[in-house]
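One chain comes next, on its own, written as structure tokens: the form predicted alone.
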Amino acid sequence: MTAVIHTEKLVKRFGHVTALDGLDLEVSEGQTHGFLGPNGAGKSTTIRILLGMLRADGGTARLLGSDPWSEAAELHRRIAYVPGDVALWPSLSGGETIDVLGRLRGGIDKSKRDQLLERFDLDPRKKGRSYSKGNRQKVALVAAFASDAELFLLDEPTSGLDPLMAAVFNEVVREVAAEGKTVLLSSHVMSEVEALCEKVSIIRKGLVVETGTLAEMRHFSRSEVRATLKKPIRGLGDHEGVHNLKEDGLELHFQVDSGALDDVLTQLAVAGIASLTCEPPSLEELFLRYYGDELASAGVPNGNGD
């Protein structure tokens, strides 16, 4: 598949601080790609380099096959960007702002704009200075999704939105993806990324430390098992693939490594299973695999008892 975003050994420094330390990222055409990491990991710096707002100190970056620094003006007609904290022209109404942004991209679909205004419950007549943070986000989202952009760069786009509007956002992203458009979604909302993204890259200290589909990445973590047995079982806690076993009579709760799942389920079947739930690791658990040490140093448990 064609790479819409490609970075290789990307480096960016701010004085003595290294924000990106050899970052490799690839997003294929038509893909909705999640970009995960805490504040300071380098997500926004990466996106600003892709937008041509910052110049990299090393490595290469290509956006839609072009150099985002030297060809920014042409590229901006083909992309839509929504930051996590939108600033509007205070004297322009929301509708005027949407139209201005649309003209910068060569035009806007007015029918689509009107539909999005209704779906996001946004009054376009109000001045920018009067909008709340959530409504400023809506202005940017309507302007982005009403355009005919090929690529959507979304950096914490649902910041300030209530759950209902966040659900509308999810619907619109799915529609954009169904049209074959490409989306890079940087978010702290794990459920949002898990619901929308085909592929995920986890960034830590300026490096992508893991990338792949959720199915590909889940083998790195443990599944959660709850079972009620028909008779007692012995030796389960001695299995090297079983962790944090808790027993309450015939009721069991534990985590199991993916590679040990078949063997452990066979042991449970021998004891007789009255009920069983087995849940694969969530994206949040995969994410904590890389940041668990930092949470531990801050005195925050990682949820797996480690």
Contents of the next structure:
Amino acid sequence: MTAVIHTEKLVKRFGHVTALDGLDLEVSEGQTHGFLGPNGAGKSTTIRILLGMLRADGGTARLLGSDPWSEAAELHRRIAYVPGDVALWPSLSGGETIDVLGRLRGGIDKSKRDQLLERFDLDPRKKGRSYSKGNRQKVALVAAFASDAELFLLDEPTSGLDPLMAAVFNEVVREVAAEGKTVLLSSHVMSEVEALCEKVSIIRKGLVVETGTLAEMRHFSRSEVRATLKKPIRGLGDHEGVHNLKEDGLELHFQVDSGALDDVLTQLAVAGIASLTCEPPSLEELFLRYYGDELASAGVPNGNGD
Amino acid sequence: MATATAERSRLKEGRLGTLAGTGKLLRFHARRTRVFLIGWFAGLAGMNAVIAASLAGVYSDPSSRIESTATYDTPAIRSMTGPGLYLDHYGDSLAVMYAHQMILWSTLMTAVMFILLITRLTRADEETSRLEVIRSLPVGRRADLAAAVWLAVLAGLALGLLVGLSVLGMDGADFGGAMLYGLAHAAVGITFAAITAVAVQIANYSSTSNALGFSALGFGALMSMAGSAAEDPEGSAALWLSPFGWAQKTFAFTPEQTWTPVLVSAVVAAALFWLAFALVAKRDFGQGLRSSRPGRSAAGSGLSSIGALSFRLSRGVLWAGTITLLLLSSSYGAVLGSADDFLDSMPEAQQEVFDQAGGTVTESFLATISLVDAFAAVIFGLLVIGRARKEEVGGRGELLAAGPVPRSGWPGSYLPIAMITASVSVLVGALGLATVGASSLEDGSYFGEILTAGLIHLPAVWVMVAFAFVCLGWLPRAGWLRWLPLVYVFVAGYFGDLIDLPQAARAVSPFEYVPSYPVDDLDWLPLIVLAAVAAALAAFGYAGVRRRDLQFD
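Please show me the structure of the same protein in the form predicted in complex with its partner chain, now that we have looked at it in the form predicted alone.
Now the complete complex, all chains and molecules, led by this one.
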């Protein structure tokens, strides 16, 4: 598979603030890739560099095999973008805006446009200024998905949508993914990313700290185990794969490294199991792990930390 | 107990009501506009101080001032300065001449300041969610408007005081006269604040309310021109229709000086403020009095390129430029025929002096009007460039920059549109002046000459617009940098002779190189050089637009 997005050691500074500090990101063709990180981590900056709106101060970025800065206009023919905060022209109606953006790209599929308007339940006759945040976002979403782009860059596209529309959005993304198109979905709605994305990159302070499929990421982290045993067990707390062990009589609650799961479950089985649940970590827990220290400094206890 | 609380809260409601929180908002408004206010205070008071000092250097001798009335006492020139009564007292003191020459232009700029101030504090806040946050606090429905009005009134008085002090000490400028001159500025500023306070209730958008304010300014300027052109030394009744006319009718520093027009301003402003307060409670939050119609569900076939979109978004500026220049040039054209009148009444020997000085009075007046028209045209070009910046920081450009549009298309397409807007304005101005001017001179053969006098300013106008584009490309955050050259060039071009500005200081202005046709002969070389400079600036601007980061949010 070829890389549709490829950045290496990408650096971007705004005055004294370093927004990106050597960011490596790789998205292959046909992938729906989750881009996770809290506000200010550098998600939007990365996307804007990929769109040639900002010039990188260091490192390289390739988009569909070309340089996103010098070949921006040609590249954009093959890209659709939805910003997180959509601003519209107060004097243009939503329908006009969608048409203009489509025509700039070289024409718009009228039936696709009308179909999307219906699915997103959007009135195209309203003027830009009278739309709410969610409706402004829908205008940008319809404009993007009505195009026949190969790559969709979506920057927190559902932040203003209600749950019904978020479900429509998920469906539409699945459809374009099924057509073999590539999607970079920046988000902090974990359930959305979990539902849509095969691969995920977690960004922190301008760096990608973890990237991989959800299965891979889960493999390197801990599962949550709750068990009720038939007789007490000793020495479990000394096992190096077991963390945060809480014992309440015969009831146990602990986290276990995926690599140690085999061994620990065997020990439990020896003691006899009355009941057992073993949950792989949710994406949210994975995510929080990388931000454990920040949460701690903000005064939030981190259940997953050491 | 419960009734007592209710009683107390009703008392409180009764005491503060819809104005609750005005004091706090006033401090907040003052805090956020301090740079704006200080900049305008410094600019207006500074301009007055500098020109007052310079004028003293040129016209300290009473006889030189009396002599100058020969050129100034024509309907045409009066329309650009003020009513003739001042001219009768040029010999009395320098301050009279100063007030006559300055009061229209200086109060005009003051009006611009207050239109922008009120819009930015009221409608612009309402357009975004800023005011929504404020209204959700325990403040009254009218408090934000009241705070804006209070700030405008206080700023007006402060400005008046500063302007008064800046001319104090000039020959003939006693304390009373200087304060009258200064407070005439305050009166104009506060009146336009009141007009704009009403306009923001009517308009849906801040751009519309600014446009309404500037239309009122244009009407006031035209009435002042018409009123001053009249032969009556106190000006015709038209002066009473213009806030600028009221300022001119104070006759500051002359023996006839009077505070009555300032009181008229105060009454009118109070009535308008009352109207604005009545209207603000009658309309819904975020809406104007005029409701907005639904738009088209699909774009028209013309709206299919980035240039077409940029044009659609800025065509209002083109219309504003066309209408303004048409009105401005035709009213100057109407008085053009009178420029020479007094010449006929002069002894022949004196007439020769004039002709030797270069051209007839009509011709030198024509050159001056063409210059003023060109300045006005530049304003509209710069407004279009300003739109480009607004699109960028407003985040709307993000959708375009993400499309297959090169930087030369967005924001680059705003340069040709700005050029077209400014050029059409110059053309309309020249045509209006030529048509009305030739008929007022009762000689159709002047048509071509007048048209040429206007059109030769095009290359200099292009330089100004291209320079603004360079600023957009290289120093986008410094929006004021686009306007500074225009102010400088206006002062150098319009007041340059009056204050005897050194040649080196004038050489910066592109208009300095435009031949003063028809007084001088046509010389094409400087025009070609100016056009080349404009082209070079445009290329440099495009380079800047191409290489810099775009700044959204």
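Being a predicted model, the structure only gives us computed values, none of them experimental. Basically, rigid core = biggest C-alpha set you can superpose within 1.5 Å across the two forms. Positions refer to the first chain, counted from 1.
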Does K231 move its CA by 2 angstroms or more between these two forms when the core is aligned?
yes
Is V256 among the residues whose Cα moves by 2 Å or more between these two forms after superposition of the rigid core?
yes
